[in-house]
Structures are given as structure tokens and as C-alpha cells.
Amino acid sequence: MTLLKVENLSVGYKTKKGLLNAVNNISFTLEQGKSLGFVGESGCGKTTIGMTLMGLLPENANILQGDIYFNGSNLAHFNDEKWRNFRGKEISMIFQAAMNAMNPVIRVDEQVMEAIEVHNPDMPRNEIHTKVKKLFNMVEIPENRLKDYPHQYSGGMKQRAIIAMALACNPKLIIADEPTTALDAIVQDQILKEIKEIKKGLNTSIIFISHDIAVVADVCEDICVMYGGQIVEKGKREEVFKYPRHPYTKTLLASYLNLDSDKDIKVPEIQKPPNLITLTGGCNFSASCICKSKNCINHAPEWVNLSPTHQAFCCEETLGKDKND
């Protein structure tokens, strides 16, 4: 069953220099109980998608066009009151900066309890407290640490507490925005295992946002590769990572160190990302693409179907130049 369907979504930020097109005409779907990863370099629009789905865009940002269908409701038309009743209950978010995501002067258990009370005002407080204990047990935080303040937690424990808060109201979708960026490799592995176990145990859908290819490949079944505010390739994990077709996806994968290879791999240079205020209308990746044709600079690419589940946002001429790579 399709849980989330995004159609032709564009999001812009008003700046002193003009309108910055952070997300430009993207579409994707997510099935119930599945995981979808967004991968790409900083500034490509990944976090803007997450904040749009949560109704947390800043004042200078607006949805310029498109629809966001979630369980039959169009989130693109929600007002503030609808977002307050929806956010946390249907969709929740694991924010990027766990170190700064909690109130430093309120005990950790009280912050998680507050998230439950907002959407369940009639639930007795003792039941809420019992549920918080179960959540902390799920993310492997000892019960004797519930009454601690955030500064008494390590980075990994704070991240686990944020995950518990995201699960507090049994949401159908969790958006994880770089949830392991500030953690060491061992703790990162533990957090990723917990996220996968939670998804499997609760049948929760996950959107995972990261610039780390290995992390996305480990967690997600479907992948969207982003560049310059656009999705440039999407498909099943095996299709995108084993058989990449868009020139940017190939460059991104080539830049990831392969410690098992003794070959000297030359990574194509990626030029400065496009100016999202003064877009030309052509392919955003044309300045760095070694396979571009003359039409790429001034003509927008189109979606090319590579398989029933695999697509690339490129011209067929460019894809044809290196299809046997």
C-alpha cells in the first residue's frame, strides 16, 4: 500500500538575491513498511524535503508547486492547526543535531512524556510513564537514566533518546535526517541496527537522509540520488548502486573509497554546485558531466526508464555513451 506520494514538488527560499529553488519538481512514492534513502552532497535539497514533509519550513520558504499525499491527505494544503495535530502522530523526525535537539533544563523522560501528552491528553500520566519506560528499553537506555538531564547523556544516548521521542506516538513514517553524523563508527553501527530493527518490528516506513552512501545502502531498500535540488536517479538499492546510469551517481560512487581494490581509480572532478537562484533551464550537472552533449546546457533532461523500477533524469544520448561501463 502506498503511504506517501509526492508529485512535482518544488520548494523555494526567498533571499536578498532572489528566489532560491532548493527543491525543483521532484516526485517519488513510499510504500507502507518500506525505507527510502535520499543521498547527495550538502545543499542538494535533502533536508528541505524532510522539513517540508514535517511542515517545519522556515518563514522565508514556501511550497511553490506540487502535492504531498499521505494516507489520502494532501499535506501541501495543511494549515498550522492541522500540522500541530498531525506532526509527531503520523510523521515524526529524528533530527540531525541530537546534541541540540533536547531542552537542557528538562529531564529526558519529561521531554518524551510531553510528546505523548500533546497527542493523548486523556491518557493517565502513569500510563504515559510506563510507555516511556518501554520506549527507552526499546532503544537500550537503562531505566535508571530516565531522570537524567540531556547533558548527562553521551552522544549515542542522546541520539537514542531522540529516536524514542520520534517513536512516542507510533507514527506511520519516521524521517531520519543524518541521524549518525556526529557519532563514532561503533555507536553509528549500533544506531543503524536499532533503526532497522524498529522498522522491522513496528512496520514503520522510513525516509533516511544522508550524504554517506554506505549508510544509505545499509538501511534503505529504495534510493533517490539528488543533485542541485533535483532527483537525478532513483530505483531499488541494487539497481542504483550496482548499475548506476546517471553520470553524477557514477561520480558519487567512484568517490567512495574501495579498500578492497588495488586499482588507482581516477574520480571525475565535480565543479561548484549550480547557483539555485539563477538556474539556466538546462541540466544542472552539465558543467561537470564528462558525457554531456550540446543540448545538455540549454535543454532540461527527461526521465528515462531503465527498468520498471529504475529511472534516470538525463538525456538518452548521454546515458547511451557509457551504458556499458
Contents of the next structure:
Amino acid sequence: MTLLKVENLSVGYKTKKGLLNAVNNISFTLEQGKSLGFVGESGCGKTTIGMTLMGLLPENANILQGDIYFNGSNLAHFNDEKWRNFRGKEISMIFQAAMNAMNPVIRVDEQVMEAIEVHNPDMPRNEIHTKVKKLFNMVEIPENRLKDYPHQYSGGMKQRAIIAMALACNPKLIIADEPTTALDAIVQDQILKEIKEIKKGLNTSIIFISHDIAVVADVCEDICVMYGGQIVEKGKREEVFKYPRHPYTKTLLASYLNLDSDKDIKVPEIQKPPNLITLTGGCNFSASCICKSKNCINHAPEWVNLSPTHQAFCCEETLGKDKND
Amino acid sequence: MRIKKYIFNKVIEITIIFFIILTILFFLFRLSPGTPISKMVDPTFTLEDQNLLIEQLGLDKPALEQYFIYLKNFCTGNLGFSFHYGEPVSKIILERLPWTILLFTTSTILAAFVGVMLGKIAAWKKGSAIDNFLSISALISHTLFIPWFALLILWFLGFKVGWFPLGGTLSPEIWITEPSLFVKLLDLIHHMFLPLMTLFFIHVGSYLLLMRSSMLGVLKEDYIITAKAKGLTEKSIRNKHAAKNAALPVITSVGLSLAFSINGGALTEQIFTWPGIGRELIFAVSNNDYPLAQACFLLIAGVVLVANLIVDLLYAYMDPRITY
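Starting from the form predicted on its own above, please write out the structure of the form predicted together with its partner chain.
Now the complete complex, all chains and molecules, led by this one.
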């Protein structure tokens, strides 16, 4: 069953220099119980997608076009009140614990409790308590730490508490925005395991946003690679990471060092990301692309089907040329 | 019990600072121009009489000796006699202090409370008409010149319209009939209204601006986004998640202004003839009434020091991240 269907979504920020097209005409779908990962460099629009799906865009940001169908309703046309009832209940978000994601002056259990309370106003108090205990059990936080303040938690515990918070109302979709960034490798591994278990156990869909390819590859079945506000390649995890076709995906993977890779492998140099205020209409990646033709600068790329599940936003010429080398 | 140790250390620190202030004050007054007897003597006084007077006040002794006498008396709880009133200084202070505390505690708490409420709303509706109105009003209130505003309000509401008495704290003609407590209270409020309003308007602006800017900072914090992501109501985000954090710096400000209000209201007390410490302070200084003036200043110093400690402790209570 399709849970989320995003069609031709564009999101822009009004800035002093003009409209910044942070997300430009993207489409993707997500099935119930599946996980989708967004990878890309900073500023490529990953977080903007997450915030759009939560209705948490800042005041100067707007959905310029497109539709977001979630379980039959179009989120693009939600008003404040609808969003308020929706957030945390249907879609919830796992934030980065390294940020100040928890209120420093409110006890941790209280912060989870209020998430349940607001969407279940009739639930009796003791039932909420039981539910909170269950949630903390699930994320393996000992019960005697429930009444602590966030600063008394370690980074990993904070991240677990934030996951518990996101699970409070059994959402159908969880958006995890860089949930393991700034955690050490062991804790990161534990958190990822937890997220995978939750996904399996509760049949929750997950959108995973990260700049870390390894993390995304670990959790997600489907991958979208983003560059300059656009999805440049999407497909199954194996397809995208084993047989990358878009020049940017290749660059991204090549720059990810690994022990047995050739030391002298040449990582193509990436120019600075495109200016999203003055888009030329051509390919956003053309400035850094190793195989660009003259056409790429002025002609918009198009979706090329590489397999039924694997597509790249490029041009036949480049993809074809590339195949040979 | 780290907190007890902290308080203990703090109290020792405060005591040392207090005695340093006492020393400085003592010599500062001796260095100030004029002599205490200049306001007491008649031109017909002979030099001998004047010297006798100085001797009686103990001012003929060397300053250092005077200091040690004062120190000894102070430690035994004797603040000396006022040169002007001829009464024990402690008695005068105890008479005036309740009036000052009543007026300034009420006005500070009222101003802080209203300022925090309005500042919260202004920050929440940043850029709206309400915010503009509140911010500009607060700026005007904050920059008002106290005596000017006090005189204006006194002239208009006290004199021109005549709704409120021009000064004092009570109407003897009402109190002499021994009315009920309620009538007494009403009379007190009637007298207190103008000075209270003056102090309220002067202070509410600064609390509003402080709360507004603090709140604007807090609203940018990540945990506000988390709170929104949970689907909490605007009211809950504003009051529970933002305001509690934003109010922290306001507490410091309230604590300190409560301390300074002991003397800070000297001008207001003067204009509304409110029989408080501030008025006494001005009087004592201008008459070189050393014991009284010293006691007034020491009172301020003491209150500021203790208020600082209380603010520290209150902070630890409000912000769980702070422990001592």
C-alpha cells in the first residue's frame, strides 16, 4: 500500500536576494513499512523535504507547487489546525540529539508524556504513564532514569529518548533527520539497530535523511540521491550503491573512503554547489560534471530509466558515454 | 549536601564584602564636605558650644578611633543615634522600612509579572501590530524620566482631577474613627496608587523588553521545533516550553531590582512624600547625618548581597542544569 506519494514538489525560501529554490520539482513514493533514504551534501534540500512533510517550514518558506498525498489526504493544502492534529500522530520526527532537541528544564518522561497527552486527551493519566514506561523499555532506557533532565543523559540516551518521543503516538511514518550524526560509532550502530527493529516490529515507514552513505545504506531499502534541490538518482539500495549511474552519485561514492579502496583513486573535484536563486534551467550538476556536454548547461536533464526501479536524472548521452569507460 | 556548603561559603563571602563596604562608607562620609553640626547650630552659638556639640557626637576623636568604636557598636547591634532626630538609627530604619518594602515589592512584582506576560505575547507575535505597539510603549516607559513622570501623574490625577491624595500613606481623619480593616486597606491602596503606578510604568517596560528578547532567543532553539513536531498546541509551546526558559534572565533582573528598590525609589518617595528609606537617605546625606546615612547605605548593600544569593539559589531551582 502506498503510504506517501510526493508529486512535483517545489519548496522555496524567500530571501533578500530573491527566491531560493531549495527543493525543485521532486517526486517519490513510499510504501507502508518501507524505508527511504535521502543522501546528499549539506544544503541539497534533504532537511527541507523533512520539514515540508512535517509542516514545520520556517515562515519565509513556501510550497511553490506539487502535492503530498499521505494516506489519502493532501498535506500541501493543510491548514495550521490540521497540521497540529497531524504532527506527531501520523508522521513524527527523530531529531539530532546533539542539537538541543529536548527542553532542558522539563523532565524527560514529561516531554514524552505530553506528546501522548495532546493527541489522546481522554487517555487516563496512569495509562499514559504505562505507555511511557513501555516506550522507554523499547528504547532500553532504565526506568529509574525517567525522571531525569535531558542534561543528565548521555548522547546515546538522549537519542533513544527522542526516538521514544517520536514513537509516542504510533505514527505511520517516522522522519529521521541525521539521527546518528555526532554519535560515536558504537552508539550509532545501536541506534540504527533500534530504528530497524522499530520499523520491523511496528511496520512503520521511515524516511531517513543523512549525509552519511554508510548509515543510509544500512537502514534504507530505497535511496534518493539529492543534489542542488533535486533528486538526481533513485532506486533500490543495491542498484544505487553498486551500480551508480549519475555522475554525482559516482563522485559521492568515490569520495567515501574505504580501507581496501585504491589509494590513488581520483575523486573528481566538485565545484561549489549551484546557486539556487539563479538557476539557469540547465543541469544543476553541469558545473562539476566530468562528462558534461555543452548541452547540459542549457538543457534540463530528464529521467532515464535504467531498470524498472532505478532511474537517473541525467541525459542519455552522458549515461551512455559513461557506460563505456 | 553541596548546596549547604555553597550557601555557607557564600555567606562568608557576603560578610567579608559587607564589612569592606562598611569601611569604605564610613570613611567616605568623613571625607564628604560640610559638618554634621552645620544644620544644628544657630548663628548665635559660640565656638565653645559648637565644640561641645562635636564632642558630644564623638566627632572630635581621630577618624580611626571613631571607626573602631563604630565597628564595635555595629557588631553588638547598635547602629548609633541619628544626629538629627536624636533617636536610635535602628528605630528610624525599622519605622521607614516597611513602607518602602510595601511599595517597591508590590510594584516590582506587579511590573515583572505584567512585563513577562506582555513580553511573551510580543515575542510570540513578533512583527505584528501588537508587538509593535507593546515594544514601542515599552521603550517609552523604559526611557521615561522618573521625576518628570511622577510629577505629571501627581499633577494630573492628584491635583487636576483630584482622584487621589497628593501624598502620605494614610488619611488620619479616616483612621481616627477606627474603621474596619477593609476600609483601612482601601485607604492605604488609595494613597499607594499613584506612586505604585509611577513605579509600575517605569519598570514594566524594561521587563517587557527583557522578556521579549529572551523569548525571541528561546523560540529559535531546537526544542521549540521538537515541541511543534509533537503537535503541541501553540499555548503549550509558548507557556510551557518557551516562557519557562525565557523567564530565567528576568528572574535575575527582578531579584536585583528588588534589592535596589530600597534606595532606587528615593525620587518617587520624595515626590509622593512616601515615608520610606529612600526619602530618609536623601535627607540623611544632605544633613551629614552620618549614622543614619551609613545605616541606610549598609541596608542597601546588605539587601543587594542577600538578593544576589537568593537569585543564585532560585536559578538552581528553575534551571535543573545549574547545581552548586
